[in-house]
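Only one chain is given next, in structure tokens, and it is the form predicted alone.
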Amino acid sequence: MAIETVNPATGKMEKSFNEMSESEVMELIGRGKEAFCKWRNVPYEERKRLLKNVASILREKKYDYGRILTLEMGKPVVQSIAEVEKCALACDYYADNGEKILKEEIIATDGSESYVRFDPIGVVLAVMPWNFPFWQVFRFAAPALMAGNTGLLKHASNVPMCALAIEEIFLKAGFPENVFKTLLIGSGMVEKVINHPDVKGVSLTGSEPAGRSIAGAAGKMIKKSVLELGGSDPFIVLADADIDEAVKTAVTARMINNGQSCIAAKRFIAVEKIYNEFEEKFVKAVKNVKTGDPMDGSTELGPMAREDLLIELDSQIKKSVAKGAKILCGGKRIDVPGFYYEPTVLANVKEGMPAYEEELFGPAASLIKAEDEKEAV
């Protein structure tokens, strides 16, 4: 089977990938395990040097990995950019401070000496997401190698140009061959790698469904897992709020990367007192985001990373209509080329609509209307 790069801003197929075979995968990590033996023994000071080659790298090719986001899942490339020099940012944190945070602490007990030590454990499979595709990565691999592990990439499957690139990097950075290892395979493999013996732990972000077949598998086997599942997080507006100044941060809350990050703010709840300025001043600016070319550094919103998530989400808010929410603006696909779908706002909306208990995973927003604050909450 293969896996392919589809451009989300025109529907087609850029790149296309041959899944790795089963003994291919267990042959990586049989190497990644002899790795592990050797770059567990590496010196701090020379993890240190590595990781901070690592950030070097990424800045000084900021545009042309920034380009690759934005080809593979869709965000603004300004966005892009920004999420690789974040990346940066994370090496030269666990660069700087790993050593410490890693040191030994000394536990006063009645005992002749007693103390926490923090040893790296081996092979950590890590189960990665589309919609931040360097970030998730880095802020895995960052402090797992410089605490002396081993790490495989399981990135999603519409992101393998991604997941290539990051090999890439801490290859050309300096790290030795098989400590850090993507593995393009399709999540039908995943459970056979954290089956193997020689792999010791996983870290995941994605949904809820992935995050309990993941945690399921890694019980079965009593071994260590990290779960970071999705959310559908609140944004209070209280009647002493600064409007305008809530507005401006409701809309990036909800429309950054797309509308699709899993921390983001997506049910907006406005007390009685200022909701209709709300609603009236959130409605006319989510109507004023620029929608286009994801590689338009102008563009503030560009298309939704798969057909198969634009789909998901037109649904939801054709149901929670249906239960009688209103659209105030947008709510539908825009005709053209890609995966493009209108900013949008639903009002009334209210218990029992997707809407309301579901995470609306695209440029949707959702306003609630409460009576006071302890309503609102």
Ligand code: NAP
Given for the second form:
Amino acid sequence: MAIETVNPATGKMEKSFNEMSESEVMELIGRGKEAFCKWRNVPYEERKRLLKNVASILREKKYDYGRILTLEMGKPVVQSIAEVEKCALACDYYADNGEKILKEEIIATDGSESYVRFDPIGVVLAVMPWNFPFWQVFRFAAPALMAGNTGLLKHASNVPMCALAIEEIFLKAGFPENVFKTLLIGSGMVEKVINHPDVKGVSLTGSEPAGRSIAGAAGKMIKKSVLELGGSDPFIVLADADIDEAVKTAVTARMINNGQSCIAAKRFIAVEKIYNEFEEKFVKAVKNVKTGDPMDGSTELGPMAREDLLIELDSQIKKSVAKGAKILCGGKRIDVPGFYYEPTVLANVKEGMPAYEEELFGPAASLIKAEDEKEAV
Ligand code: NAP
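With the form predicted alone in hand, show me what the form predicted in complex with this ligand looks like.
What follows is the whole complex; the chain from before opens it.
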């Protein structure tokens, strides 16, 4: 995939970046190792001070960064700004608590002295997704750097401006060169980075196929890996629920981040007794979701992040319909420039359909009727 910024709200390419060569990447890994040898000895107080600086920069420039997030991946700008604020919170948290969390733990054993000590491991690679382009990186970087590691970021290829902005934030905050560095590379180069002897671990947030490939590469080298993968969480509505409240939460849960959140509710399972009421009110509320320009502060649902993701979602919906699912609203691309998809509700969703078995990573909800609580669970 080319490393470029394509505005999902218009479909226009805004900026294109040259991919780093293998030798540039190897050079940066070496510098990351050199930086680690010094950084691991920097006292906690100093690490804390720098991380606090990061939090201040994020807060000061939250509107600017928020606009970059929205430009690259299309989430409503209000949500982008909130994401930047949340990153500042994470930096403060690890700055304030890092030393305490990493304190040696004395263990009672029959040995004369036993304890667990937490040492940094070295250069850690972070392979990150575009859906929370700041949050996913900061929730990795804040604890990893506070612990004395250095970080290399391979961000998703469609959010290079975010990746470079984050690198700049760490530098502006006073972190030494190469403690946090962005690699502008495609996924094809990831295995080579993992194989490098100076890279000691890898953290991925992304899809299952990426997880398989990265865990495989790390396993071959017997290196540590952390995988945060996809999900298709159920949202169960029982007979005694406050339906209006449930509908409100259901719509937010499904449409937040333009429907592209790993921890979002995706399958809505309602028991028979209240099913019709829930369905009717849910569809009405989904139809009312304000779709449009994500830079507009009142927009609730913006475009999907990339055209290929929209095509994938549309195909999952079409395949589900071919197997008997019913479209209650939405179900197609919006005929305007950019990657807009109608907020969609599918009913009669059953086993064997993509809408039942797979993660729908976009603004589409699957409605499933259950006889009772036991069947819903
Ligand atoms: P993705 O395609 O897996 O991409 C994520 C990152 O992995 C990108 O940097 C991508 O690089 C890289 N990548 C993809 N295939 C790879 C491979 N074979 N080897 C090495 N690197 C590879 O996922 P996405 O579409 O960006 O994100 C959506 C998925 O992430 C969803 O399934 C969502 O649920 C999940 N997610 C999970 C969490 C969580 O905390 N559990 C959070 C957010 C998202 P390129 O962009 O260059 O391909």
